[in-house]
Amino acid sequence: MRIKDEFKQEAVINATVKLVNQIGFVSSSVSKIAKEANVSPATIYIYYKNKEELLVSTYVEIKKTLGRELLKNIDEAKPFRDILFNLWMNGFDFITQNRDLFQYTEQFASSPYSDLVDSREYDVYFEPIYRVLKKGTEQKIIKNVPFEMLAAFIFFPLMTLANPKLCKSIELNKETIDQAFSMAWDAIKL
């Protein structure tokens, strides 16, 4: 039995992201992904049962990375708005610096493959965010609405602004980024 090679697995994930972004889910076959990753198709099957598992695992790995990045330098002892601003900026930085990963997750979330994801695989990476938002609602700082609604008004604006395909006419600088956060903040605060 062949052993798993961490570098080959990373190459497969990178090739999956690249090909899906270029040619889509349907056209991205295991053989094309293997060729792009410079491995044999048999190598891919060491890590994944089939193409669907590869696509789902790639998405889950990106979500785990996003969760870790969102929480960089977060100090839950700071004022709530400051914590939220740090989360927001971490998300903005991640998206602008990892457009390929973000593009993959956007396509994936709108695809039938998203039904195959067990979010429990990455929810633990977002637990501190849930905890912060719960604390904000308990302290009556932000609206007491479902987490998904808060996330829509906090994070979807930054996802749009950080995506150059969706936001072509705004020059992103400190002033416009601060304005955008203030608008998101105004949407959720009490």
Contents of the next structure:
4 protein chains.
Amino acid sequence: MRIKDEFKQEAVINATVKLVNQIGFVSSSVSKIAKEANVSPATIYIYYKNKEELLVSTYVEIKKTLGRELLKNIDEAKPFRDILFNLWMNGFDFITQNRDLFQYTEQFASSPYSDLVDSREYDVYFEPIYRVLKKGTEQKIIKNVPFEMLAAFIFFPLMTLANPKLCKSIELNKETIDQAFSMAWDAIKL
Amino acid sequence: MRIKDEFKQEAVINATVKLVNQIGFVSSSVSKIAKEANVSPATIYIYYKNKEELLVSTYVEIKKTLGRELLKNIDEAKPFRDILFNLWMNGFDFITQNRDLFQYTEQFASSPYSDLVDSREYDVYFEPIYRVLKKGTEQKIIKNVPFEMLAAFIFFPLMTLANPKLCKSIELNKETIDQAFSMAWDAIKL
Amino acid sequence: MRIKDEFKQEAVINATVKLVNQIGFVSSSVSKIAKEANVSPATIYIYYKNKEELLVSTYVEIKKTLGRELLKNIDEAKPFRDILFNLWMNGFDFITQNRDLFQYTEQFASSPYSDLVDSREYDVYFEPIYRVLKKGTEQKIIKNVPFEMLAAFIFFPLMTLANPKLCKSIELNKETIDQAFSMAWDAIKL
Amino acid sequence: MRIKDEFKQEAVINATVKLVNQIGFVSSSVSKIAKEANVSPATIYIYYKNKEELLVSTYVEIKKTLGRELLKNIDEAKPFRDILFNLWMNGFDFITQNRDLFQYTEQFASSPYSDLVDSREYDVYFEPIYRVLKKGTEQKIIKNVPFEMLAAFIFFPLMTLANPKLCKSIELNKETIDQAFSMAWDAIKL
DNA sequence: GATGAATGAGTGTTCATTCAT
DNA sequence: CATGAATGAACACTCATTCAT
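Given the form predicted on its own above, I would also like to look at the protein as it appears in the form predicted in complex with another copy of the chain.
Entire complex below, previous chain first.
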């Protein structure tokens, strides 16, 4: 029999991300994705049960990658602020170097498909971050507030800054990055 | 302009917002909006050139309202932090009391339609906020960073916290609100 | 506004029946029906909620017509056998003169759509037939067996004979018709 | 021929009949049949040129079986009515004991595929029945009418009664069966 | 101004069949 | 012989928009 063409599936994923970035989530139809991937629409249904599964599984894959990237070269022995800065910069690097992947997750998160994701599929990749922040709280280094609030002041500003649509005029050089992190730090530190 | 017409147009806008909240941006078709507004699809095309204009202008209207609400009872003579807190609480009140309008803007902002908005249409309503922040910078009360960065640390966390999807577990009482504002303040104050 | 074009709807019904007769129930797709009726596929969905409704309501309409035709010129004062013969000939005339309508009902009845029909919609047209047969039973003219069994020996042979596919070699002249009815009569009479 | 292959082909036939009974003729796609038979879709195309041939040949096989079953234990020396009753009961037994096979033939017969069958493939199995009926006619035991007409009064009522969709309320016990046969007999006897 | 009818182009999805192994 | 991968064409249906009144 014909062997499964891994390239084809990868082409589908790439086409999905590319199209979502180019024309948006809504307009990215299965047939357009198929055309972009040089594949028949029917082929997509070999790999994925339906459109939902294509979009959701693409999202989950990206989230896993993001989780892995965030924790790259993290040394938990370092001072807390340094760990956080590492995390932050890893996030920044991922966002800027994989703008299309990042943008896909942003669009996905605000789409009705986002309700269909079982976050447990990738939560494990983010668990170390919870743990680090919890330790910071316990050691009275950062404020004792819910995790979501910490995230709202650390990671959401990061995402905002990295979003060229929202921050057209901000040049993202070493200085602004440091400045932004230091603001995030001021927000959460005790 | 006849009174009857205004009612119709208003019904269309309300139906748009209501439907977007009920079934999402994607599924809100012109004919469904028309049905919800008790109006013919063709009628909508009397008021708006096309669907895009309907969605964009609805967005702009909400932005204008938001701008007006933000500046309610703002006394520029007060101390800077109090002014900011007022702004912040006005924003919080708007979001929680007009969740449907807010949710519409969120969905709109992450749709491809958002590229089509000319922000100058509502910027004037937000201009006082720019001015206040600028004064704060000049008086060395807050950090001297681009406006978007300030916004990223003041208003985006607010929106994040008010988003029930993102912050399921956070109860929004007086205490958490104060806490959140104080974190935002720590982030931007000098 | 544009007024509803009765001709269009009729064209759709005719096209449905015609196509079902030409290419069968299964191959008669909405788009083919639309093309045959010189109408856009979308137009069909103005008249009918979905394909099912188109097929079912076409069936019901034909059944109503059949019911009306069967009872044409029936004089319940006549002898029982004559009434039955009248019914029988009315049926025969309908089948042979509206072969396409009849064939549609045959195909429909053996399609999965047939489960979706609420027979109460047309039962009223056939009620007089029930009544006549019941009277025949009570007056000990015909055998006291369930209605379906009577039908199986009166009307199903009729349908079989009128079906050119099943009875290729039988010429349907006055003599064969009389012969067939007399066989049906022998089957049910006491 | 290898044993393994026969199993596969038989599995395909069984799957075809089973699926047609479960989900109907229309929905029974080649891939679903293949899945049900634990076989690749491509395998089916080794045994059959195309879907049509699969369906038609399955039909023909069933017809052959039916022919064989009808003639089981037929003793042409018996009185004519007894022979006929034997045939009739054999038919009844086949229908009730192989409802799935019978239902398949019913669905097939009212599908456009039925035009593609060459009845000569199985006619030989039914030839004895022709012969018996012909003798009955010659011996002036039954009416001298075309074979199809006899069939319409003997076998079609039988099929009608055995069709649970058409005869929901009729319980098929010894008594009703006898009654039905006697009606058929009244119809054809001289 | 206001409308319901009408539509071509598109949607997600399944199909019978063929390909390459 | 047997297979899972692959596909173009078709499916039922919805869309944003325009037409005719």
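Residue numbers count along the first chain shown, from 1. This one's a predicted model, so the numbers in the text were calculated from it and none came from an experiment. Think of the rigid core as the biggest set of C-alphas that the two forms share within 1.5 Å after superposition.
Remark: with the core as the superposition reference, the CA shift of F181 between the two forms stays below 2 Å.
V30 shows a C-alpha shift of 2 Å or greater between the two forms [criterion: core-superposed Cα displacement of 2 Å].
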